[in-house]
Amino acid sequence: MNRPSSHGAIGVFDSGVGGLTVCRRIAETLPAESIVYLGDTARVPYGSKSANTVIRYATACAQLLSRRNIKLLVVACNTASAFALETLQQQLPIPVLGVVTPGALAACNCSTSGRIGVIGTRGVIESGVYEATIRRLWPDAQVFGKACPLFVPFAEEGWTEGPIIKDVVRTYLDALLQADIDTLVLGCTHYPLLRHVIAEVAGSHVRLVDSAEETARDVVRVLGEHDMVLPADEQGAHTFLVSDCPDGFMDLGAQFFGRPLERVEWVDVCDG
């Protein structure tokens, strides 16, 4: 097994645009590193798919990115992290990171009461992956999950503030706040776009944990452990790939990445 080159890119994939919030944090934290991002937009969303289907899709994405000379892979999708991370770690000869463990670890470090809320897609919440990971780190913690399916279309429409979205957030968070949580994990990569209104509804006594930020810190740690961090004076290139509709992704992706996407390339993500 050959050691990956330090000059390889960081590979990142998600089912759509949401993973660009992770990509953005990595780019801000490690500006010298090149990043290759793949949005599997032809098969979005993963959250409503079975575990076996998600594993198959994630494997295809990982194989495609592996052919792009990546040195580390980030599974920037909570659903794929829940169902496919272990499989990808066994298959690939490079470090493979997900977004669940960094978020769960940060939640345990933030909470003082051990009463932790998690919001995400139905697939992630029903999988129980955050609860299992948090309980493994803190056996006495109490974890309260809530699926918030309307957050994704709101984020993609750019509806990140105003009375309508605030009412929706309040409706979703009500049970969690009634449970007296002191920490809330944003368990979907779309949710950082709604962070302001979520924080307003949750109140100052609830700490928000953004898995995108925590995953970027994990990338720094793992690259350092493998002696693969590039000198700070280099400037990384950013490549964006999609499996469907590059034009639509370019416009929407700029909201998630925080800057214009210069070029988006269509690729064929096959299952074979």
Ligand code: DGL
The other form holds:
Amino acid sequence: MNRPSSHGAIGVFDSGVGGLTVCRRIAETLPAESIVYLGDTARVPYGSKSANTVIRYATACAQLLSRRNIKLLVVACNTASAFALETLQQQLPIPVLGVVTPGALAACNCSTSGRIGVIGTRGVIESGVYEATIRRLWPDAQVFGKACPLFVPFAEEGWTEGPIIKDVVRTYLDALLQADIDTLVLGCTHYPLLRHVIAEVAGSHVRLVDSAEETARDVVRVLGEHDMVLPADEQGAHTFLVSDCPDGFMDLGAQFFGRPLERVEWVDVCDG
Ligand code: DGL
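Next up, the form predicted together with D-glutamic acid (DGL). The previous block was the form predicted on its own.
Shown next: the complete complex, the earlier chain at its head.
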């Protein structure tokens, strides 16, 4: 692997706005680092698409970011992490991190009973990636998955509380709660926005795992290993790119990033 310069940025991509929850944690943990974020808003959602299509889209996003002087790439999208991580790790000459292994690791650290629930997009749940990763770390763990596709539009519409979303959450979580899980992985970029209502329905005995925090720790670890951490007194720049609808991204993005996005630039993410 060519040694990337410590002055490169951290590249982060997602199918759209959701990965800003991961980007936010990285920015909070590493304020000195510059980040270039790409949301593939022209082709969102990835969660209902086939593995081949997601790999193609993810490859195009990674190629675009790799032309922006990045030293490390974070695949913030759970679906792209499930399907495309290995391909991207083989293609790029820089470290490429996903969100699944950090989330699985955090779940294993949280759980005492080894009965772990995972919620995510259809793609993530059908891929079985969390189950396989958790069981590699903890072979006796029992993993219960449930696809919750309606959570993404609810989060994007800002419907994060109230009786309707509570009913939807209850319906989706029913079988997992019947299975007596003690830990629940929020295996989708959007679910941290619904954390409050998910926690209320799941009950205080179920611990929620948000892979964004663990992913940020992973970024620190990998930058350290490659001697690429910038001095803490620097102030990183944040650049936001999208493949469609920059204005809508800017409005919605503030909720996911936790603060306003100063500027959002349109880019042409060609299919590689
Ligand atoms: N970012 C996706 C994920 O975390 C959710 C939205 C989508 O389906 O594209 O899997």
